[in-house]
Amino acid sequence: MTVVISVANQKGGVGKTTLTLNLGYSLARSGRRVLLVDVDPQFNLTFGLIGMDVLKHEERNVGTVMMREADVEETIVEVEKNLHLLPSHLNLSAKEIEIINAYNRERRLQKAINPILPDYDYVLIDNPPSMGIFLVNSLTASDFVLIPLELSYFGVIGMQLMFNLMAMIRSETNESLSLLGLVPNKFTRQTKVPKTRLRELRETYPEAPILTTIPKAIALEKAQARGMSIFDYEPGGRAAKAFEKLTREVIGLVEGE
């Protein structure tokens, strides 16, 4: 059974695509079959993966096969083996429009991918940090969310507003959606305000289960700009260790393993 995940957060910069980019890598690499959907209209994890061929795909992404302009199979761009890419485009933005305006828009997403999920374990979708009409298809065509979130003040209050959009798309589109997790990203154990935020979203959401941390680390950020993920860039370090791990705990969480 497919299992369909959106990272998301409608804060910007807490790094969504970094972790949708490895943990795809991750999973792919521990003998599932792995498809990433970018519906960012930034294009930041299509661009990590494919980098300027993402030129290439103007009449084949993911905005386009929301609107039914393009097949879903021939869009699909294989990364390597296990691991596929649903694309972006710089068009995206301008498709927004006319998603809007569609028929049925909150599940134009579910539709368009519903006939190659019986293809792959994992769907993981890459999100824009806002609420608009691709957050709600993702979250509508999703089982689960998983929610990066930087240790700050702001971060932490920002985990509501998610919470709130949960709770509207549960009620309107997708009765059944659920929350994976809460991954503290970009972790720094060089001042206390980090593990204090820790405590504080621990005590203010005691139901939400907290997965395991991503250290800052450089490595991540020179892994994504040359097209990599932190396994080929940086297998043996702290990043990528971290990543084993939440990794493990996905699965557990997803395959009960």
Contents of the next structure:
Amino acid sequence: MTVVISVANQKGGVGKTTLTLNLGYSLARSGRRVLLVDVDPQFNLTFGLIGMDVLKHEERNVGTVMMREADVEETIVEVEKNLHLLPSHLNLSAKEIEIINAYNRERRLQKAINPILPDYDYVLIDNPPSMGIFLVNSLTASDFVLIPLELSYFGVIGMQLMFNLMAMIRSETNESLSLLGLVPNKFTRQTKVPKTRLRELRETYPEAPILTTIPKAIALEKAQARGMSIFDYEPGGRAAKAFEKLTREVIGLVEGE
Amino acid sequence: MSKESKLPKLFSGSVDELTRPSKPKVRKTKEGLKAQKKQKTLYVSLDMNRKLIELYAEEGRRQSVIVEDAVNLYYYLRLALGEKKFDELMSAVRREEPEFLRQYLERLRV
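What about the form predicted together with its partner chain, after the form predicted on its own?
Entire complex below, previous chain first.
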């Protein structure tokens, strides 16, 4: 059975795309069949995976699939073995207005990807940093939510907004939506702030599942700039090891291994 | 929240609860309906008609019994899996490839 995971946080710059991309690569290389879905109109995930080819997807992207103007199977791009992408596009922002006015607007993504779900083990959805129709569609279509967060004051505040949104989605459109975990990102020991915020987070929400911490690493930024995963750019580095550990953790939680 | 913590708590619900799916709503079953019968005309494709004939011919059963079993299978699988996962299962069924469905069912987790 396919597991659909939304990588979401209403705060920007917390590492949603980095987490989606590297977790996707790692799951795919562990033999899982993975589909990455980019519902962010800023299309960073799409650009990171297919570069300027994003321009070829004006007619075929996640927005046109949600509006039933394109076939989902014909829109999916193969990135590498076991790793596919349902791309975003520059015009996705414009599609938002059409989707808001469309019938069954909260379930457009779920209905669109449903026919191809049996072809995958994991679907990871990269979300925009705003509470709009794309995030609602993503959470409605998902089984789990992974929340990357920056251990700063506003980072932890933003995470709490996600808890409230999840509670709303569970009561309105998707009662089976569950929190898979929080992924503290950009962790550094150069200042005391991240450690302090992590302690405060544990005190405030002692039952919150806090997963592997991803370190602040320049290699992640450089890997993205070159359109590579951290496993190809700096295999064996701190960040790559953290993502490998996170992948094992996610597989353990989802598959019970 | 600890008195020393400077973090304002903005979520009043239970995070522990968020880590588990909500409990499915219990539907009430009406008594006495199983014994009563009702005539119902089906408007189905020729392909579905062929499959139905194949089933009652091979299994030596009446069409109505097959339809009742099929609806019960659909109804209770939908309740057991939840609407979203059931739709996913139906996507696999619609491929009409028994080997693909068998492999999908091997990976099925409830």
